[in-house]
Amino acid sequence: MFFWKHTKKGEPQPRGLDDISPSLRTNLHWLKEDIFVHDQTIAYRGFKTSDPHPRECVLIYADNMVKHEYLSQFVLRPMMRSSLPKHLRGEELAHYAAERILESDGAEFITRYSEIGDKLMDGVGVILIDGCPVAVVVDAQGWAKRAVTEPPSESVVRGPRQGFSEDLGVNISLVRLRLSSPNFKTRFLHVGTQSKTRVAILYLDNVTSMELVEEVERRIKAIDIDAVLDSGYIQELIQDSPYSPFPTIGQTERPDVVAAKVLEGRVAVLVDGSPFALTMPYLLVEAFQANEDYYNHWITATFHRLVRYISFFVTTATPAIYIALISYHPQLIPTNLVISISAARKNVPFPGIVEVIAMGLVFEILREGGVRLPRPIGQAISIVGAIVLGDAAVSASLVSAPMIIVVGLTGVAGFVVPSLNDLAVLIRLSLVLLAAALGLYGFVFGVIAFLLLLSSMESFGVPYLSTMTTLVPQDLKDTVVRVPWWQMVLRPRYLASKDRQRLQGQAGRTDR
């Protein structure tokens, strides 16, 4: 009978309402048999504090996610060399260990089993003490991180060479280095029922509209998904006009771009595990702006910006105009050019629409293959494939030489505005189909339809074409033409609702 009572007394007690138990044995039982059952990456390091009143403790951490040297030197060693007062119980015991013994710059206290599971996945160490229903959390993140390098998708000739990595803390610090102001604020959220991905919302408290910040936070909190593995998940789930191919949320890998957007009154969103930051609101004019525009002379920057607008028109409209002219309106082409095109198309068995779609598809296949393959191989295949296939197609009279020129010109022009390259392919195909059916009338109808779509769109309450359709001179100073810095004295009025003053001085008080 005595043996039976002794055994029953030592058995683990029920979990109750998920609260951590004062019994260390009970806590370990439920962690091993329930929350972390069959998980061999969770390590349990048992130890005792020093005499005269030793207490049993355990340090729990996820292997390969913590710095073992840090835990050994600043957690285990101080705890094993110190003694906990015998009269302390409960929360007082945890606070005494955190304030008097642990050599860490910060400690957190949790009281529920579920919180232990969430914290361990973030790369921390959790200390459980026998007789204490509170766990002490010590930050000890130590997983491998990619170094800060130049972003491959946004290379520049002049400007900073730093790009975001997959570590959220590093990314926030890169932005904070450029905005060393107490007005720079950060809000943290967790998204994903399984991944619990950390998301950071960045903004300037004295510039950004709080309605915009609250709206961004509301949309992110409304996301109900099992996991968020990249910022693209959030971008698709919170954007305006989800059925429109035009982007309403910007993305970038560059901290200087994020800092510039935040300074204008926008909100930036960083996602742990993703090197791409999101910026909102996002307007169409931003697709034709580059961060290098603001580092070079304003005349050179304006020229480059004009080239982008022209290139976007070329990549979207040239095939449709070519089809419309050769099929319906040859009288609009100069006589010598018509004769040259007719001679080139003499032995081609397919109509112009088939040529455009087929060669466009081949070009996209080569481009996609070049992107997915390793860079040296991909570049060689793209260049050699385009030359060989184009020459072979013309020699076999499958397509005409003018069509090769048109397709090549449209493809290269699309690379000038990389953020809209995929969108340009869809617009180009739509306009080609309309031009093949109705000629120039179909082309014009298609352009009008796209303009109506753009006019009806908004990005977080801001009209999508706001800076391109206004008659206010100040709002036009950073659209098609990039005026000198001394003339851009105010922030965009559609974004900065609190402090519009960007440049101080006499010009800032009079030029509006």
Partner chain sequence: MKELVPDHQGMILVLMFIVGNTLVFPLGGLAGPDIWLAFLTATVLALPIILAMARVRSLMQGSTFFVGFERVLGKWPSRILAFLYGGFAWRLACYVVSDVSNFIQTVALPTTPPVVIATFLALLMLWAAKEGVEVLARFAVMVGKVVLAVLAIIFVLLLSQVDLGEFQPVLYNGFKPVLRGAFQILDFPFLETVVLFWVFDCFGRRVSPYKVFLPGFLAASLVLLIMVSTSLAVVGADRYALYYYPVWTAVGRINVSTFLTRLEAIVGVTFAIGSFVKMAVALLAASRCFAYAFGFSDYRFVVTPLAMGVIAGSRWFITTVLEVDQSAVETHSPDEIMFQVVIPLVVWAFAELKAKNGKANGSSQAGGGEEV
Contents of the next structure:
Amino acid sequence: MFFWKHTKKGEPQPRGLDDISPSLRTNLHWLKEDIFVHDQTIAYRGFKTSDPHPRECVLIYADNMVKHEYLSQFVLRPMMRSSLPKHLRGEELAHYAAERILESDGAEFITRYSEIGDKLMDGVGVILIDGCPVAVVVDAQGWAKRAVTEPPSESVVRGPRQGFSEDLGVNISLVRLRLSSPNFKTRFLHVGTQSKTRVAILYLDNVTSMELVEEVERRIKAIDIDAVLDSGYIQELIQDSPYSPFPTIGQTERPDVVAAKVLEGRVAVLVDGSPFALTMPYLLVEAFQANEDYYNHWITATFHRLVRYISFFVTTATPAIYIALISYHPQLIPTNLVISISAARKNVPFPGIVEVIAMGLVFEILREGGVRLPRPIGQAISIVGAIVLGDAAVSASLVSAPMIIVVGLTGVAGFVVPSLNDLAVLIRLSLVLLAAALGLYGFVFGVIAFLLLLSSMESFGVPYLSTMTTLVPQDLKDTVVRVPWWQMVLRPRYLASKDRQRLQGQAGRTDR
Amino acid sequence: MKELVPDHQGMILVLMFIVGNTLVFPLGGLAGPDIWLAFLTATVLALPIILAMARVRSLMQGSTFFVGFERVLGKWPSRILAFLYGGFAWRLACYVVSDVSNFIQTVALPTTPPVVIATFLALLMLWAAKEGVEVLARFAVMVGKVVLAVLAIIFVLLLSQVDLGEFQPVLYNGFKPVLRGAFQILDFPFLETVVLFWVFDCFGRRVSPYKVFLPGFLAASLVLLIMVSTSLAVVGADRYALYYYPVWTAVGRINVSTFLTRLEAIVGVTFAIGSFVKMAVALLAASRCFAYAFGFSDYRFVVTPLAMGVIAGSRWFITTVLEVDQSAVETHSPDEIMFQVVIPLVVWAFAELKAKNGKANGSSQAGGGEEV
Amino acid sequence: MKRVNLVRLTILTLICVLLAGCWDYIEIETLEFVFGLGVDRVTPEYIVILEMVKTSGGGQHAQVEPKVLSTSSGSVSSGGAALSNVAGLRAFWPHAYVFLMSEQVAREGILDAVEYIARSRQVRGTVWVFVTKDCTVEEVFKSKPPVANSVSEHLNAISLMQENISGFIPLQVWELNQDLTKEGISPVLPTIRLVHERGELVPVVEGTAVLKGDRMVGWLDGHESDILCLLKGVFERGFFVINTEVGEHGRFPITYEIVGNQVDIKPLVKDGRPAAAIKLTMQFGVEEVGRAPINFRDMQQTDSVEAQLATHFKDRIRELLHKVQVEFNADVLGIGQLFRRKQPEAWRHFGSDWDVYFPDLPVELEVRCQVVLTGLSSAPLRVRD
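The structure above corresponds to the form predicted on its own; please give the structure of the form predicted together with the partner chain next.
To see the whole picture, the full complex is given below, headed by that same chain.
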């Protein structure tokens, strides 16, 4: 729509009810009384072209979705100051206006009322000329946009600070800036019977496997929903293993991440109105990867990854192991520790399992309470949580001090792997219940169950654990470790890319 | 529905199948200090049968398992064999479940009824078997990495306690105890690998069966040899066979600056996870065999009743840890020799004959096998 | 189909969890941790003594208070159970540090007392074993160690510091099990006695009880234990004050510290009879020379010191060997076991009559001593007026 598009000139079609009539009066009637009846946000600005042959025209736009100065300067002013030659008839009028008069950068022709309806909501101006059965659409989008800022959910120390905003066009441009190759392709789809949301599928033509792109497109096309207000809708509607709590589609607010994923041979989906891009297929390892891993020194990055894996284990397993140890296997705790835990629990009225679940719940309440509040109030909540609930509860012997440590550790470790934090709660709770029933062995049964679940999952035909269940060295290079860039010669095998070569030989390094 | 397991995952599945459940038992205890010799002997003795199995699978390359099997043996013999092996695999699943539940009862939860633990295990393996061999192989790799890492750590920590003198004198009582130990090891766990024969549906290439069975078996043999010898050298050759769970006992002695201590639970956990692979594979094999024997193409509906049967069977075949020891370490029943040695060799002979005939006649059957 | 099964599975598992009922669930605060256990008498009835600790004080100020309880019972385990009743809390064994036996128990055979410890799932194999000398187990547990909270912790700390304390060989119960099981080795156990220290009785670990089979046959004192330590290849930084001849200046007491020892015992067959060759190499550090006018840069003096050390230790080893061979006839060095391992053919021949051969087993002895450290200076302080 940013380019000229000529409607196909052919034999005059038989006029239908939806077709724009040459009569301006009829058109206005239809629009005002039928399509936009009772809609007061639609503005109709009537004007006439100048002498010698003034013609009645109407500029229609949706209030506040257009740039008003733009419309008046580049559409209204030229139209009102120039005249349309008398010999022009029908469609020629519109073409003449677009070619010779209008100074806006985009102009399109439409012939149906329904299209006018659709277009207006995109923030354009529609010009109807009396006697012309074609409407001219001029671009003048001008609704309130958020600036490109650093995404709050994925801030970095080292790395680009641009994040997606709600505008699809801006978002695509942010990715395109990073992949200025003609192979970078974008496919547009419209989803939502009411919202008509634009959805873009991004991929690299010479890398991404076409089956994957087709599959993504097929699944998105199959969506039949009234509105898509965020990419979360699409995510849930097209993902594999919908009953599993683990995500099988990645989400990010960062254009650099999208670019990186697309370069690996993945497909990204951007949704208008949502700053969250979706990437697919998504594997479990990706939850433990961060974009900074690739910007920092590879040893640091590997270490941080290790920390993430450990943190995920800590956040999911600590309470369960604690319960298993104190309730079933005190013989496995070092003697000094068992004595102090025993002493700490002496006056606590609740059994260990109740303590764990209650404190876990308290932590979740504090977190949920703080998360949507403005920052100052959020801090107040954490202070109340930490001092009043934590310290006072221990002093009052309502909970034991080791339990506070366990819950605190669990909570903090959870934030290290943010994309899995929500489901970590679920895993933790189920493991705690199992540990309370059968001790460490219950815990192990839980772990087996989750591993089975993970093993059985797939994301767009790729096994969810792909890189973790391989023994091929090349595929292990970007998992728990992040090997140096000069060694990541090939793209991941599981994505079945067309072109697996990433680095040309060892060209990345010459000094050795 | 073709289920194709990548070679390396299949290899780990074989490895975990052999190592998983065996870890804590006094394998080859009859051999005394010559346990390593018994292991080597058993490995050499088991190799022909492992190779025969791989050879048969290799000859069947191109068709899914039961199709190829039927071509070799004919319809009714293969169905009868499948039925028998289904029973064998199911009983194996029962054994493994009772091994684990009795282990847990002995070392950790004395008053919890083992049947509860068996129920948990049965539910989990039911799920695993329904997911099929592909998922199971992936699971085995995930778990295998953890298990092998734990074993490596334990091995390193145990090294300071090892007394190499425990392996002396070599062959004090002659070669007979070594052979007896070797037969113990052959029977459990080495030749239980025959169950795996029925699990893989098809392989990627003609060499794949070798790549799966041979390294898997050899690696498992090595891992077990190391673990068993280490624990024998720690607990003492005289005491080794007397403990129900010598590795458990050995690991209990690890004490690194009073901090890295009381690590037995790790062994217990590893054992439980490793055993799970074995029982799930056995259940899967049993389900596949029974479904085929009765002429069904999909095995999944048989899994649930069989798994429920395992709960009962695990308490029926073996009720206490005393009998676990008997079954795992001592028995050599004729049916085991039949299932683990005779039938695989006979099947191999038939497969070779068939292949030779096929080649001689240039029949379309054999040719058809090559394509896929 | 698959989803339904998943849901069913989850429900079944949940039911399982709820029905599981947590048979083995315990609350940690209801446990009374047994730190030490002991047996004072086996016949006619067992007298079982437990040292338990009582924890109290909650989070910030955990306090541990030892209590000693004793009862008579039909066996060790039933005695423990009976004491749970007395204490009102569940006696929890896996954190026990020490297991004590009185001399009487040791003389009558330790198997009665030790068997439970070896078998039990509850008591760990790493428990230290001791024999009390000239006192009962109960008296030891009731004594007051100066630093540690409880006697058991005190004994545990001493056992862990054996390298620096010397005078005994610590033994964990699993090592005892092995020694009892193996052919051709007699177990030795460290002994505890009580000493008076500012009006309080304090337990001291020193010396060794020598067993033959499972019966105690005699004591070794602290010095003999040091030598035994060296011969068993157990490293200890023992301090030895030895009157050393320094040139023509006479004899001076010099303190040596062992910094390394290697022992090699070779079983031999000589003239159709078993024999053994012991080769002991020791590295010494010189700690204190006092007034001795000795300069270790002078190789002659150093050589003379090394020779004197070798003679000294040779004599002491001979004395010890005589004691264990002739007086006790207990193969504490495990020479028989070495025979079995290194010379299996010979052992097949001698093994059954080891008791007969051992008392007059000829032992060749080679002791080499090296001075490797002399602190920061080679000569003593020179005093001038």
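Take the two forms, superpose them, and find the largest set of C-alpha atoms that agree within 1.5 Å; that set is the rigid core. Positions refer to the first chain, counted from 1. Please read these numbers as outputs of a predicted model, since none were measured by experiment.
For Arg81, a C-alpha deviation of 2 angstroms or more is recorded between the two forms after rigid-core alignment. Once both forms are fitted on their core, the CA shift for Lys32 between the two forms remains under 2 Å. Superposition on the rigid core between the two forms places the CA atom of Asn64 less than 2 Å from its counterpart.
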